[in-house]
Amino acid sequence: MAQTLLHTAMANFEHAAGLLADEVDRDVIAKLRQPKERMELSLTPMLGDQKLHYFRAFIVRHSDALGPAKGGIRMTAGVTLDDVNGLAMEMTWKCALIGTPFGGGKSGIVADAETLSKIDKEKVIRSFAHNAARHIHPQVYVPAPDMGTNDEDMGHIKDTITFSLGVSTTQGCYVTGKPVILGGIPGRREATGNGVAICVEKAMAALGRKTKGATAVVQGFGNVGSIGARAMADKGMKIIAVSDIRGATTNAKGLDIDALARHVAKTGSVAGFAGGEDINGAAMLEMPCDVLVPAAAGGQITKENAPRIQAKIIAEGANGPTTPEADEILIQRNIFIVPDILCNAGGVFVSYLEYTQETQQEQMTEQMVVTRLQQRMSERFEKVYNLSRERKLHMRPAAMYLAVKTVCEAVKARGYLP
């Protein structure tokens, strides 16, 4: 997995670099191949068993040409420094493409969030915030939730920082995705999934297809997958299959997403849902459908299963779900791909709104957030789609071309020293 995420990020970058060969200085491209900073931290909190436990953690700042590094904290047992490196690079392009004044960053904590008790997880998160205090700052690196972390964890990070500073609250935004009562913004938790649904609707329109009655398969029923599925269902689509790490369920007439969410809250998995039939999660990816939304881990669509994918559109809710080798196969098969740096950029855009809200000490309503998200996602989708038509490119290289060019222009504008 580690090689897949970094390999995918580098392959996408090198392809974009080739497209920009006659437009951008090679030295600037070389500068962006490497992260600005890679760090490994040692966390040693005392957990509920009254013993010290050792956890590795990573922070990568890939670029700050456009602004402070922005990117979530991934907390899984298998996350690696290379994973974080690849994800930080992808965040650089995502922030540039969606038009936020951020560079790319990412964090990783090597721990299984699901096996930790609630209080033990809080201790690990607070240990990370304490040990990363020199690196988390509104003008350096601003973390957010990612796989294995949530808004509650971001609240604990903010509290740890304010406690260490001896103040009641932070001056400026140190972390996004916080609970609303602690300076978070309404609509942030739903932003990534809603952004995916907006991109799906735009892609359907671009291909001359109607959203109402169209079928969708969603891999992953976490924050992105569950909200994206509900948003697509609200647009009239039939969600015919959903999977998570423990199982998968299908219903040709369309799953009741609200009932499924209640089932997951009660049992911890989509498996065994009374309103559907259990199926194999890997086989689910190959079901005939209009839209496939990979919203789980990276590297799920590979050269092995890409020839059997039957979706008309793939909307990448996860980071790096499609390997470069699979990409080539899908392109040859004329499957329309909405790339991750566009499709799941709704989260970082609304994080930007949270950042500006806290910096300016203002408040935004959820309707304001929803309206601005719709406008920005639609605008950027159209920009990428129009370029893809103009230059006869597929959506991923078109998106990467725009993003990498933007960052290169920022590097050049700053100058090459120091």
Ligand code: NAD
Second form
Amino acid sequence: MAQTLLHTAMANFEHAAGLLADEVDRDVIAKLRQPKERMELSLTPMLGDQKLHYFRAFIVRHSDALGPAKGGIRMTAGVTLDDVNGLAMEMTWKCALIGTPFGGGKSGIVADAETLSKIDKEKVIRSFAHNAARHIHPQVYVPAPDMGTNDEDMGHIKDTITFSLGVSTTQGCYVTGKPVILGGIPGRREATGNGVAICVEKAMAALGRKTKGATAVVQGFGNVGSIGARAMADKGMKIIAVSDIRGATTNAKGLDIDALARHVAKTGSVAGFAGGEDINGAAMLEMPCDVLVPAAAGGQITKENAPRIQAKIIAEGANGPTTPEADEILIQRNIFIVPDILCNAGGVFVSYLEYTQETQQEQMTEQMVVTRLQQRMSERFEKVYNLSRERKLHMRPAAMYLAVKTVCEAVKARGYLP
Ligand code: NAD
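Provide the structure of the form predicted in complex with this ligand, given the form predicted on its own shown above.
After this comes the whole thing, all chains and molecules, with the earlier chain placed first.
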């Protein structure tokens, strides 16, 4: 049976809890095992066929010790409440590790974003925003895009909220990852993928390898995968294979990422790209390469394929792409892993910049965003890497140690009442 994202999140947490056994209160660890709030909503919008449709939706706030819960909205046919719980928990650690005053949350809408028409998708998103209105607030839970949702959807969420309030804009930031014209921040859409590429460059340097000319394989060509591939290519890397849910393409000389993006915009998939050769997406993960970037669903690197993975570095653009069982195999095989809570934290860091910009009614330029992202990702990578060297830990436990410790300190500082 496929491992759930909750199983992965819990296993990583228990490992960190073990490392912190002598440093933090056991009751605080017990508190953090459970989400603060875990709820299910029923959405029943009328779609284009003039019928009411039923969609399940979930919101989980795992912890708000450090601040309002932050985390994206996943819209896929298979998302479960447990997945959202695991992803919310992971957001708690990610926000702490990257140094933002946010807790962890996540939402899920059980719907296939790829098969809904544009207008039906907008209706489902607006229905979610309307039904979740009591839970979305700058001081409670601030959503953002995740798999199946994008900046346009975040614009519709802002519009639904302002419409309900009878105003043109909100006081404070209710949602991040919005179009720039609606108070979004330049560089947010690219932030996660660019952050992944910054981590790849740092990991290559840590292993004494040159980025220029190194090869990368990318699973997923959505927001994170396409921008990550573009950013790695800009650093002189050869992207030798890319997949999406429908297929995969390879070119040993390096794929032309701009041409591939145009092909995907036209056809909806990387399959059939004239500048590459179609291959099997699962086999692609096992291709020899310097860097493998999973940037799609969770649970893709398992105990079955981990023994055959030939990458030197795995940079986790996706959330929870590696099962705990696979993790052990990869560690034994000396593969350097940049864990998700570090590798893909660029998105939530820039969401924080969007949040502060909106709260303070300021405007930041794209250059300011790019500079701050580069600084923060580099600094946090080094912090995790240095701890991993000092304590002889691998990168994931080192990152989790720092993150869980920070959240425990915040819980303690608040006090244990009520
Ligand atoms: P997206 O919806 O924009 O793109 C997802 C891509 O993955 C698509 O190309 C899809 O075809 C592909 N895909 C889905 N299942 C696949 C499979 N089994 N095999 C191969 N390809 C598959 O989503 P996104 O926003 O790019 O998110 C991708 C991952 O990154 C998710 O795990 C998400 O949680 C994580 N993430 C996203 C952000 C963000 O800012 N968007 C931030 C942090 C983490």
